[in-house]
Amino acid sequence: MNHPIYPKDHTFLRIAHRGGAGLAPENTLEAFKAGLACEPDAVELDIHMSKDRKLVLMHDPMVETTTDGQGEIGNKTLAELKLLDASVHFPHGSLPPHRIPTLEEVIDLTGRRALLQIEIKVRADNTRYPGIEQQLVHILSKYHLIDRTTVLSFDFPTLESVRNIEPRLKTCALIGRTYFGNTALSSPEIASFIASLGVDCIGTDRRFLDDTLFREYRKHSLTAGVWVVNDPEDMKRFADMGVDFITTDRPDLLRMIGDRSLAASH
């Protein structure tokens, strides 16, 4: 179903990635800081849940991947997950520390200059964070942003808990690599049974979504959008697509691409 904060033209939000991945260490305070000055639409955001019960970003359950530690998220407390550097494996040069931030420091840092995308993820054995939906939703409310906030995630059932936790927020079903690799499903079969979801958006990672796969979410009337696309020429291609949302480590670059393809569309 579409929802009144996204275009019915042929405009799109730009949404920035992990805060801005490709601009500084994804997930951190910085990445965020560095994304807002591009003026995306939304930021898109990744959490977890700490040993104590608290919301961080990360991308994968394992500190290892961004993080000078070892060990998985949800067996550390937020005190010792603050130890940690998240920029040392940052492409770009050497950096001074980065920190590991809980979702209310990034909702501060961003205030209402943006829209959220905020994903649930799941552990690393693929099991749920008890009460992680539970949790959010409160922060959510709290700073009343539940009609402002969009929640993804890849494993489905946890959209519906959210769902039936409080319906008024935006729920995103996310497909990439591991959806399609392991379904048989044609493209109007995908887009029938995503449909069937109740969900009010579809991302799609950039390799899979072709111009049949989304006329097919269109005769569903479901929100549509790509992840994650870093390359000009690919933004483009997109937007003239017709997606809802394109979503992208390079904010700086999406912002030249959306500014053309807004001035075209009036």
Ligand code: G3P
Contents of the next structure:
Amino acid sequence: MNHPIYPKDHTFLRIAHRGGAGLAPENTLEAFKAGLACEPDAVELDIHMSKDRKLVLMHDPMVETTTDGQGEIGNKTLAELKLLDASVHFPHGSLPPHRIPTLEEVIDLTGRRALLQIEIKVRADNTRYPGIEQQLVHILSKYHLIDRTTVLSFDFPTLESVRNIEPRLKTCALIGRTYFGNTALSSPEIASFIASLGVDCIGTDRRFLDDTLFREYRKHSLTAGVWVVNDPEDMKRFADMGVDFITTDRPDLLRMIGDRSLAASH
Ligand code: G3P
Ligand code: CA
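Right, and the form predicted in complex with the named molecule of this protein, after the form predicted alone?
Expanding to the full complex; the earlier chain stays at the top.
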């Protein structure tokens, strides 16, 4: 893969999913601290917008999935969200309270230690948060991170909106169970459709990415990655396939794979 930000000694970009969701409660500062300690090439994170229009990290639109609260994130102010404990559903032991971070808090922590993959999420009713793209571009510009960020989404109009606001931002379409469950397209047709979106990149759920589909992506010169890969054998398999990035909850395991210098010394 020829890319100006592609590390020379890696065969693919190693992405810490939700900061490092297998290491600490997902999308919290603690997850990013644990993930960054594994020296990933990039961190992936999910953003929603609070009632008072702050960008905050969470995967689901409903706070009960990961916190001790209830209700929709978009109906709560940042102050209300900050009272919640985002550690309560982490499966590995009981932890002190972990707070929901803002995007800016995560950027302050990450700095330039890793590239950013920022996924824009939608509300519980699948509608877009009005103005979330402008808000994101504003923050990335303020921190001079436009050239270090890829914006991801399952919602393709969101990516078009991002490109219209800031054409220098890279965009990456995501496809997974919902997409594959609703399409009758063949692999060549899927790749052709994704290429027609004008995105830089395609991220595919690991359960649906095979050699045939990957080859079709390549025919369209799409940068192509896979998520969420936590098993080391799967990591090796996708590395052998030639993917451009692997996204994992376990950046500690992934750091050993695809690193030519480490591979040579083991
Ligand atoms: O990076 C892509 C991946 O995060 C998409 O899936 O459900 O974990 O946001 P999800
Ligand atoms: Ca995500």
